[in-house]
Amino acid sequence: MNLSKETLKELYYNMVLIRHFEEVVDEYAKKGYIPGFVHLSTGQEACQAGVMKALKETDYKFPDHRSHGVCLLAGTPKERVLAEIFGKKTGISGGRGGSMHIIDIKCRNMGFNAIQGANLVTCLGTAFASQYNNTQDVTAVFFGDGTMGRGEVYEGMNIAAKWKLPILYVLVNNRYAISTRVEDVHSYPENLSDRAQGYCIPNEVIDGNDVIAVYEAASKAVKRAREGEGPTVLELLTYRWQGMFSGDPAAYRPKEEVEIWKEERCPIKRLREKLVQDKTFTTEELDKLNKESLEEIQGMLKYALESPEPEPEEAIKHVYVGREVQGR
């Protein structure tokens, strides 16, 4: 795939934007501004930027725990994504969802419900709707290596394969499920996606820190789904720089391992070096993009910090309660 300069610029900018966004979220979570748990994807930016570039806004997206970047690129006003994480009234759900429940149906970001593997079942609904209505919209569902051990994965894949549903399964293999290394719990420690072959679903293992490779593989899988050929599983090999959640010291990981991924395999650094080496962009042009992304993030942060808190009475809105039935 011969990528245009504009596409490469967008991929680079979006990765930098996600990185800066996660850094701000991490900083303010540790300061106590953000309620609840926060799961960051620092180091995994290529997985999100590459896949999202291959999708249309009308495609359905099912994020997981570590998908702020997906929500950021889905089409929602970005400042409202951060406001939601801060629990503010101006957030997408009025601050009710927080970090783990960012949802925006208008942009077909279908949200995450915090139950591991559940999105691999619920995504069948949107995929079937696309097939039934012949819209050619694709459903992309994100999940991690830990989720591959759950039964919902295989129940969902079985139906998707049988009905040839237009689904892109994005298996983000960052090598750790909470504190457990992937090879300690899986019988296929290197190619977890090979299990999809049992359902006649094609799979491909990609360097998840190479955003161009991710974008090309996702584009091919999306095209296949739009043409009615059914689901594909992409296994993106990557690494999360932080622990399971913001504040997790992650003592279970060797420091040398973390440093290798940070220094030698950083997705942003790799693309930057390639773009400069190929003379697609100058260092100064990329520095300008970095600055622009920081300015955009600061605008989002200002909006989130200055937004009002929800009124206490709003806590009972949109809550379903039983009603006393007359005569009983």
The other form holds:
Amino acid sequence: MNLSKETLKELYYNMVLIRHFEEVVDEYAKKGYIPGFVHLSTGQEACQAGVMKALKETDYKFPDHRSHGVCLLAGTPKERVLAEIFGKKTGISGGRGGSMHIIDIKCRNMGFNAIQGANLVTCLGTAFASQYNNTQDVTAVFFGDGTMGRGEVYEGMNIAAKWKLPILYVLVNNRYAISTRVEDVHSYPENLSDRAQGYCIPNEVIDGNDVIAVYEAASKAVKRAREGEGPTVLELLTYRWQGMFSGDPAAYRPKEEVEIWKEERCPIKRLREKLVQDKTFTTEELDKLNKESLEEIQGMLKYALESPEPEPEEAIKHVYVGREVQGR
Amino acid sequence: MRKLSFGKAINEALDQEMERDEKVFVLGEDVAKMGGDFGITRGLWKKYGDKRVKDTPLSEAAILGIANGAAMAGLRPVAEIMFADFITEGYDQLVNNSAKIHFMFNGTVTCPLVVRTANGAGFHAAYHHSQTPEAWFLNVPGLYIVAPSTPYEAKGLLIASIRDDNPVIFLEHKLLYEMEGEVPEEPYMVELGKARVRKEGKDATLIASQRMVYLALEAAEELSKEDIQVEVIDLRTLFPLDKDAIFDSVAKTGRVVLVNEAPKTGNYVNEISQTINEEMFEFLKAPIKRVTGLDAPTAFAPKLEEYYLPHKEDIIREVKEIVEY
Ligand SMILES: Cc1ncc(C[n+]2csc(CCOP(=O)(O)OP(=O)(O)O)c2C)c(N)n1
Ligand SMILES: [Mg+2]
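The block above covers the form predicted alone; next, return the form predicted in complex with the partner chain.
Every component of the complex follows; first up is the chain already shown.
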């Protein structure tokens, strides 16, 4: 595939945006502005930016707990994603969900679920609805290597294949669940996604830090799904730079391992070097994009910080349709 | 006496039981090398090794299935489900298997497993990491439910749970893990099915468990300044229910407020209310009241979560209402 300059620019910008976004979330979580805990996707930007570029706004997206970037690129006003993480009234779900439950039905972000694995069967339903309504919309579901332990993954794959559901499985293999490595707890650690073959679902193992490769593979799989050929599993090999959550010392993994991924396999550095080498962009042009993304983030941050907290009574709204719940 | 945190007290109970009985083993997500998401199993893997401290993948149904099978085969599993909310992913194993094994085998097989799990709100973790699940299990004959509120009881009740031949759901409120308290060094048991009177009083009875015990105690403290003497009962075991302790108190006070942080409708404490109604009606001087979470999922933002959760003021209001009834 020969990517246009515009596409390459967008991929680069979106990765940088996710990087800076996560840095701000990390900083403000540590400063105590963000309640609860946040799972950062720093280091995995290419997986999110690459797949999202292959999707349309009407495609269903099931981000997981480590998917701020997916939510950011889904089409939601970005400042409302950050405001949600801050638990503000202006957050995309009014502060009721936070980092793990960023949703937006307008752009079909179905990210309400923090029970790992559950999305792997819920996604069948949206894909089925698209098939039912003949809309050609695809459902993309993001999940980790750790979540491959859950039975729903396999119940889901079996039906998805049998019914030829338009699903893009995005298996983000960052080698760890929380502290357990793939090889510690999985019976076939080489390529986790090979399991899909048992259900007649094609799988592809891709360098998840190569945004172009991710984008191309996702585009191919999405096309296949749109044309009624059924699901594909993309296994994206990557690494989370941070611990399980912001502030996790992650003592369970060797420092050298983290360093290698940061220094030698940074997805942003990698695209940057390629773009400069190919003379697609100059370093100055790319620096300018970095600066623009920082400015965009500053705008989001200001919005999130200045937004009010939700009114307490919001806590009991929308439990039922057309029915109120007794408050205090 | 020596002080330990609630979390360390549980850790010590696990360690001492593993030391005492080779049949005891621990399994769950990240329980081995990392020592658990909340650090509760820290050190056990180093001491007892891979055979007895098992890291599993994210596989709640398998964790509880293994526990059931191993228990039937004579081992004594202590399974950890990281957050109580995830128990639903292995719910079938508990409801349809653990609870019914002794019955189905006509009394010839027991299922002596313990499922430890972190429950409760107040952690700003939203609706999939905040629930309090005892009511989900109450309507399932065959299960014990234990819910300590102090480090002393955490250790003693866990040891008793491991040694008991019934399947036990052992609830650990995540906001109590850091709480310090006196804990004897030697192994000891706190008898299952026995409540404890945390404060004596004659005007009304507050019945609570886990973190809600502290809210009840604070409310009782404030009410005593207005000369209302409230008795506070810490249930400690939610099933089987210590009717004697409850009835003794009701006979004395004739007024009851039940406190629990789960939603009101279908709340665990409703069972207590009905039990008192059936067996102690003539002692009641006022309707039995509840102070609970609201009938909604637990939202994320602190203001929303706070509104969902019961507060000391709610307890004080209800006590005053029934005292003046
Ligand atoms: C059913 C269920 N079990 C356990 C958890 C706790 N938990 C959340 S994320 C996680 C690890 C997930 O690993 P992986 O799928 O590889 O995603 P990663 O964090 O690496 O992005 C665990 C154990 C959960 N949320 N849901
Ligand atoms: Mg992972």
